[in-house]
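Heads up, the chain below is alone and in the form predicted alone; it's given as structure tokens.
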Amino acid sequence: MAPVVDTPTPTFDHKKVTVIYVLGGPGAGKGTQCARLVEDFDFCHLSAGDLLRAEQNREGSQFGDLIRTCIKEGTIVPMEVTIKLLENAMTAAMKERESTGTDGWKDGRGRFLIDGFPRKMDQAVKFDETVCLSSMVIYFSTTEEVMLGRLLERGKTSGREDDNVESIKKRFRTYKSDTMPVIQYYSEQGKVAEVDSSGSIEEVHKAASKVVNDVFAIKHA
């Protein structure tokens, strides 16, 4: 008799919460087009990158080196990590909207655009598995020209570290290797939307709302 092997449970049922991956290299665009989509669709926006940058320097963290190190050499926090700020991050969101009443966020209902995550494919699978099963995955797909072009213009301002030619030619090669296989994953599962983000911000944006309003329609259905 083959042993009984326990299925974990994810914190979030994917029919109520709608999880929507948003991937795409360094620079293609995702933060500026998440605002959008956040304004039209009143989602909760979750940025890991973010949370890693806010967690590194909160006071008391217990992985502030260790984030400060993995930014600074542009590889991967260990997923453990980025998938519990995350899941923190989704549980503070939906008891703080769930007195807002409106039609996302009712009876136990949520919508998440969670940016730059998954990165690599046993985060992909963790993340399905233990917080919320993804509905989609909106890919911003561009050149490293313009990529390169949009992060040296945004360091100028940003004051992030890792806005200078090292670490982004850095960012793009372990993107290439742990991400790209993230989306042939997705991809082969019918949950890739390739969205051209080398257009202007209103031609992207309009391309990624229909991506958007197909996936309701589809859950509404």
Contents of the next structure:
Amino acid sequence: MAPVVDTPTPTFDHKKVTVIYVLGGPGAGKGTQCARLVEDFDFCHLSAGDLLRAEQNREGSQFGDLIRTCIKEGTIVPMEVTIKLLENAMTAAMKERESTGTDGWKDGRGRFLIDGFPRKMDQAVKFDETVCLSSMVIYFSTTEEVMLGRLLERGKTSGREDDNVESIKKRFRTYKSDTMPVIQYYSEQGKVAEVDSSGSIEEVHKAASKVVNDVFAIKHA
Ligand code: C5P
Ligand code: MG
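So the form predicted alone is up there; where is the form predicted in complex with cytidine-5'-monophosphate?
Let's see the whole complex now, leading with the same chain.
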């Protein structure tokens, strides 16, 4: 007899809750494009980096120093922290929108753009298994030159401690070593839609919208 394997049940059912991961190097345009997709499709946009920065600044957080160090060094925060923050934010959004949301949020349904996550294989496997199986990955790709230019421009006003050349180099390194394997992993499952994000916000948005339209068309077929 086959051994009994204890597979965890995810918190959210992927048949009702659509999770789209949004990946791409630092400065690829993930946040900018997510904001535009929210307008079109009524997604809840959750940026893992934003959630980590909020937790870092939350009074009494036991993870503040850990997060601060990781962000400065461009390394990945231990997955338990990030996954918990995302799961809590998803639960809150589901609750908040069940009465006020549009059709995409009725009857236990929901739709999330999870931006800057999963940045490392362990996060990918754990989230899919325990929180919600992802439907697809939008992968914004462009050159390091373009990304560097955008990050330095943003750094003039962002106040972010990692928008400087030294941190940016480290972030590029982590991206290649830890995040590219995640893109490869989902690519092998046929779940990745690559969108060239070198162009204008409008051009990239057009391509990204098409990808999302196709996902919902398949889901509702
Ligand atoms: O996506 P963003 O550029 O805002 O992320 C900033 C930093 O937050 C990353 O460089 C990394 O240190 C941390 N982070 C993480 N795990 C994620 C997303 C972000 O550790 N999934
Ligand atoms: Mg961002």
